[in-house]
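Here you get one chain, nothing else, as structure tokens; it is the form predicted alone.
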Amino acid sequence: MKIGVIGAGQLGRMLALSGYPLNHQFGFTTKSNNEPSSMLGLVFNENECQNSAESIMNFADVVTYESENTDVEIIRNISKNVKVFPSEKSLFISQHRCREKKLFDSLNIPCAPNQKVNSLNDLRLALNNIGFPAILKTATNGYDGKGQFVIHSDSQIDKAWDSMNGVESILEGFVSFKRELSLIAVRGIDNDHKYYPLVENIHHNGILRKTIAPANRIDHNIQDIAEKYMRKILDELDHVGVLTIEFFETDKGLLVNEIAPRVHNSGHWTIDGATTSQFENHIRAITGMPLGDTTPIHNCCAMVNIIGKTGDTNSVLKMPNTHLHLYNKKERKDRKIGHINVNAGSVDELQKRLSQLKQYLPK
């Protein structure tokens, strides 16, 4: 099949790399011919095409997207002529934090207390209800810790609201959590569901730096609860493709933080650590193919993001059971330009391998 991807970043790149062995073809909408996916298929450059969305619609048998910040109107128009997976509904809800929280509440899925904020007065009222500390976030377009302000006291209220630049926002109660987890699942056109194991995510300055898969000390009950929440969301959205839930693990159980209707950074370990990667399973789902086995093929796995600078990759290539993935992106502060997957037979072996990757981890 011909698969159109809205966007041409590293997620589109890895989707294509997983899809070509299945005999699919790819096209991408781009803003530049130098984006990570640009050499992996037809490119419909927004600056060169009169209508890149129409061009990819004419090319594709099915269309997908690599970001929840994709314009819903574009997806709505394309879907009138070509199948789009995940659907407009998944995109519409996941790209807006208030709509996300409303979905969680309707499905009785626990999340942090929250309140919509459209003005400084709204913020003051919300803080009266939720209390300190709390996190003010833009309702849309936030990623990697951007568009967020932690409020600890009254003295910060004006500064917090000014940082939002007047856009629609949401105030969330601060969650005291033990660690951050995520669950990646895939749902097929035939309503088949597959789940990867819960993984632990370690962030620094709002950016994911390391994922441990499967997460240590996860019992079957916690995995089952996470999958139950996931199934509710997948089925409510009639979602086709990969979907990710980010969780807070607390003393009282799991709280859902947010969802992403796409392949996810915390699932990059699956390329080298699972029977079927998240990327291949997304392609299988949107093209109507049978879903693949999600079982890990190693006892312990980890993913380390390469942020800002490429570093000494020769030392990485010399390490056993270690796999380097670069995205053809220029070095830039806080930019994800690649990742490293590490596989091991035990937790001790994994920690030993990770200790050799200190150049890529925050001090």
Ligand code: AMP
Second form
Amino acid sequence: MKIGVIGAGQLGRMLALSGYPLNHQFGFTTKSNNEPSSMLGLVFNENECQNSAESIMNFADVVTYESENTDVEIIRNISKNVKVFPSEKSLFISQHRCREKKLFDSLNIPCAPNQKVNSLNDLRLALNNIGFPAILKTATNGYDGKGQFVIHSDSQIDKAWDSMNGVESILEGFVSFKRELSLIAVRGIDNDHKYYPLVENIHHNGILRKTIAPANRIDHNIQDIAEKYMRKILDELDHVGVLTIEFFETDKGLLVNEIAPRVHNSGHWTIDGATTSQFENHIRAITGMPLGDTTPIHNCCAMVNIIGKTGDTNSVLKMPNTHLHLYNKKERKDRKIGHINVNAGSVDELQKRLSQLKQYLPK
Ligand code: AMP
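And the form predicted together with adenosine monophosphate, for comparison with the form predicted alone?
The next block holds the full complex; its first chain is the one shown before.
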């Protein structure tokens, strides 16, 4: 099938790399001709064609998107002519933190206390209800911890609101979590569901640095609860494709932080560590193919992001059971330009390998 992808970053690149063996073809909407996906299919450059969305619609049998920040209007228009997965509903809800929280409430899925904030006065009222510390976030367009302000006391309220630049926001109670976990699942057109194991995510300055897969010390009960929440969300959205839930693990159990209607950075380990990768499963789902087995093929896996600088990749290539993935992106501070997948037979072996990747991990 011809698959159109809105966006041409590393996620589109990895979707195409997994889709070619299944005989699919790819087209991407791009902003320039040297994005990570540009060499992996036809490109419809927004600056060169009159209407790149229309061009991709004419090219594709099915359309998908890379980012929850995709314009809903574009997806609505395309879906009048060509199937789009995940559908407009998944996109509309997951691109707005207040809509996400409303969905969690309606499905009885626990999350941090929260309140919509549209003015300084709203913020003061919300802080009266939620208390300190709390975290103020833009309702849309936040990524890698951007558009967030942690408020500890009265004296920070004005500054926090100023930092939002007047955009629609949400105040959340600050969760004192033990770990951050995520669950990735895929739902097919025929309503089949498959789940990867919960993984642990380690962030630094709001950016994901490392994922441990499967997460250590997860009993069946927690995996079951996470899958139950996932299933409710997938079914409510009638979602087709991969969906990710980010969780906070607390003393009182799992709280949902947010969802992403797409393949996720915390699932990159699946390329080399699971029977079927998250990318292949997304492609299988949106093209109506049977879903693939999500079982890990190693006892312990990890993914380390390459951020800012490419570093000494030859030393990585010399490591056993280690796989380098670069995205054809220029080096820039805080930019994700690649990742490394490491597989091991035991936790000790994994730790040993990770200690050889110190150049990529924060001190
Ligand atoms: P987000 O953009 O919502 O994924 O937030 C980025 C990071 O900020 C998360 O990975 C957490 O480390 C932290 N964070 C977000 N929301 C909260 C919260 N309500 N309480 C504590 N930390 C949070």
